[in-house]
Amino acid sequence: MTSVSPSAPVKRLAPALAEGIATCMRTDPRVVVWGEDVRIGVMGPTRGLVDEFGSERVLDCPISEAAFVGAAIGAAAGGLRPVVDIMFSSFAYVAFDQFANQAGRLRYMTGGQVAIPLVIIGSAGAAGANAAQHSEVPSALFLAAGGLRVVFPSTPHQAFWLTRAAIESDDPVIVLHHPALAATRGSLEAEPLSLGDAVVEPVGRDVSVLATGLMAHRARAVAKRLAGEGMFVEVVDVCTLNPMPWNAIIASVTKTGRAVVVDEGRLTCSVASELAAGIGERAHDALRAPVRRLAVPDVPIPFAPNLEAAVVPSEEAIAAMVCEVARA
């Protein structure tokens, strides 16, 4: 990523998407918007799109996920890119079908005939007493049903460009954002992330974390307190899981002979599991310390503040299991 300049707008995560969708509608006639209030943009990623494109290009839906997915992929079959705000990620649930062997399937069934340019926004994280059912991060399952492109932008400036890229693509893409994150600000620099790019940042050279949405967040934040330690450690922010950007994720782990994987989804069958297997299949030669994943237990996020706390990933852990595997 390009260093922040002082010409470069600085926006919050939320209206980063936003805009990331207002610069594709206002030059492709093609781009809708439905959803669940996607008029008002209650999460943010569709707030003032109405106000600037109307109600015929803006449409909210009734709340019925399977139904309104459903319509979204017949539109993009007969040309239309839609972008569906299904609110929380935890919604895809019930319209999974529609994702997985609909969305994810037409293209490859019709041999290439039918493209599925479909965008599907939900946020996806723990953010305070949400419960269970509004705290998913599911991008497992979106990686498992196999023919969904997946981002989880941790930034404005990756909300942004990968927004775009998602949108462009003649894919269906699942973008993923944290509500925790939703107020975040930064720069949106010039410089674009296309669909299978990592930030790398900071750059380090004793253990390498990578991490996606909130997890990437706070992983940044220990890598600036362990410096100040004497303690060099590399993010690698794995703001695309498909395509997966191996490449960055091989070099960094090459380079410091150590990895700590960290995820907020579930540990079993994980994101973290797949980064952990991937790195031991391409960089064990390089390993000097075993992979370490760190990630929520197979239980459901709890109500209670404290509990959901406890399960989701803290800096203190992160931290921990840095300086662990750094003296392993």
Given for the second form:
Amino acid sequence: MTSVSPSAPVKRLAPALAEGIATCMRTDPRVVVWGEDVRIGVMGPTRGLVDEFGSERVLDCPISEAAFVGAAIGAAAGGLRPVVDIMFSSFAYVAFDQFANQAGRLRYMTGGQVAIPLVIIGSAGAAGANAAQHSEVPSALFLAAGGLRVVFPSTPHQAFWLTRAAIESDDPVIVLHHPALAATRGSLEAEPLSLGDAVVEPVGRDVSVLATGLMAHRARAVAKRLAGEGMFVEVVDVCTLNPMPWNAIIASVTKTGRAVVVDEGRLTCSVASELAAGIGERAHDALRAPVRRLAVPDVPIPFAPNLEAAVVPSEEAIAAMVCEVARA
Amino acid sequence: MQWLRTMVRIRLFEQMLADLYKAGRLVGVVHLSIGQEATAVGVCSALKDGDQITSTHRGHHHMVARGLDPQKMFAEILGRAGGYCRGKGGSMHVSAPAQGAMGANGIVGGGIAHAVGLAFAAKRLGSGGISAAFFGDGAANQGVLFESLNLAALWQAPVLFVCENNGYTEFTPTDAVTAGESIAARAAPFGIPAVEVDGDDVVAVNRLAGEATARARSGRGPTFIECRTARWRGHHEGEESYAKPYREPPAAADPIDRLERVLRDAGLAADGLRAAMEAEEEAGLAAALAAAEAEPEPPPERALEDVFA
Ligand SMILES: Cc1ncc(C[n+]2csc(CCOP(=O)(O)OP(=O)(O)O)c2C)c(N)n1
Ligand SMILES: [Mg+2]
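Let me have the form predicted in complex with its partner chain next, following on from the form predicted alone.
Starting with the chain above, the whole complex follows.
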């Protein structure tokens, strides 16, 4: 767990991603950044980088996702460490061959000869009436594609350290960030996070709640609320999804014996499904109730704000499921 | 005359959205088409009932030009129950296939290939219909455009590729991210006739679109039309919250003024005609907006409907 020190710099989440990139760019000239409008930094993670590093290392691209993701794979194989901002992570679908069949396969298919030290950053999640094509959380697709590391920080501290870890990794890493959390403030503590870490507040004894991104925030709010009613919920922020932090997850579930998995992806074949199955296999004897999943039903994210709110797990829905599981 | 009315309607519709946005009464992101009215009206006025268009994230002008009902458009953009997409699409996805508008698209380039398929279907089914794909200059850098041009040429699909070149790809001048002499020139290697036109001249756009539709309907395949126009507003409303000033104010003359002048010179527009039209359209749109705003939100169970047949 990260302790809070009064001297640590306070940042918002999107600038913390940018600071993570900048920190690597300062020490490693191989790091370059590209994507659409990265000099302006539409979604935040690349904002300001061009001022410090210049347009030779921060390149605006045409709307050609398949080409500039593919080119980043080539550049990575060729000795650079490209960081691509794809804006909304669901724009990855336009270039999915490059993610699934290329970036995620090349090391294996070449018998380990090729490393693809590539980072792709994209926003993920519903932030209010952006409709189906700009609101999804596609983490499960990246996990299922295979060969891709995936992180989804929910705080500025996580964003800073996991971006650094992603850039330093020799694997392709997808860095997701939630558009509704871009302005969330938090301190960047000195204690680093690595790929494969989870962030756990070890306070709960009644129910473990596993969540990422905005869902982790909602879970923490629920934990706070229920603590006032004498129920102690342990939130496991699964901020890295590949490698999956099984040790931290199982330690928590073994302690509480009950687990709710909250996911902003669609239920079928979701990260929640993977976590629930994995907990069932690994912690069966410790479980005192069936693991429950709370996710978006199997529909696209609708546009109308009331419909969006109806399909994305709310604090009320999380609290209700936690209480059910606690009583079960 | 109808063209002038439609262009006026588009302009007012978009201005009302800009005002709504400013007043905090809009949800989501809106990309307005002010300044681009002539391309939409010039092309759509060359289409018939039964033809189809595909559109973009910046598609309100196409939809109005295709004759969609402003109240149902407002309702969709406001996330109300009576919207064209039952409140599930929003500004970037307004669609009415039954009225020949297969839909706007939030994915840049997403609709281009659909237009090829719509054209193929019309040809195969012998419906006599054709299709038009609207897309931006930014979208001209998506690989799917080239693949679609090739398919359309191979299949001699009755489709118009209509590139609305407004000079910007979001916040970047398109020249800075686009190689080659022109976008229209990209169609030539596929053997597709390609023309560039002053996209703010509705008469010229309509003439070329008319030639292209005639070619398509007579089985002579696709045409590519690059309309040079200008985006008067930002990429989307509210962008100044994060985008530092990044562009010159557009120099283009107002396409509506230009049409009015043409009509005047031809003795077709009396003094006060446009003002009267504006007053009528404004009243009609205000009523449409009021009715749309008075509609309820979509019922929550609707979120779970329409996934499968
Ligand atoms: C596949 C994809 N990539 C990126 C975006 C983000 N985006 C939305 S509009 C836009 C610019 C489009 O430029 P252009 O095609 O010229 O249309 P205009 O906005 O000028 O009408 C971009 C990059 C997107 N929606 N879809
Ligand atoms: Mg453009």
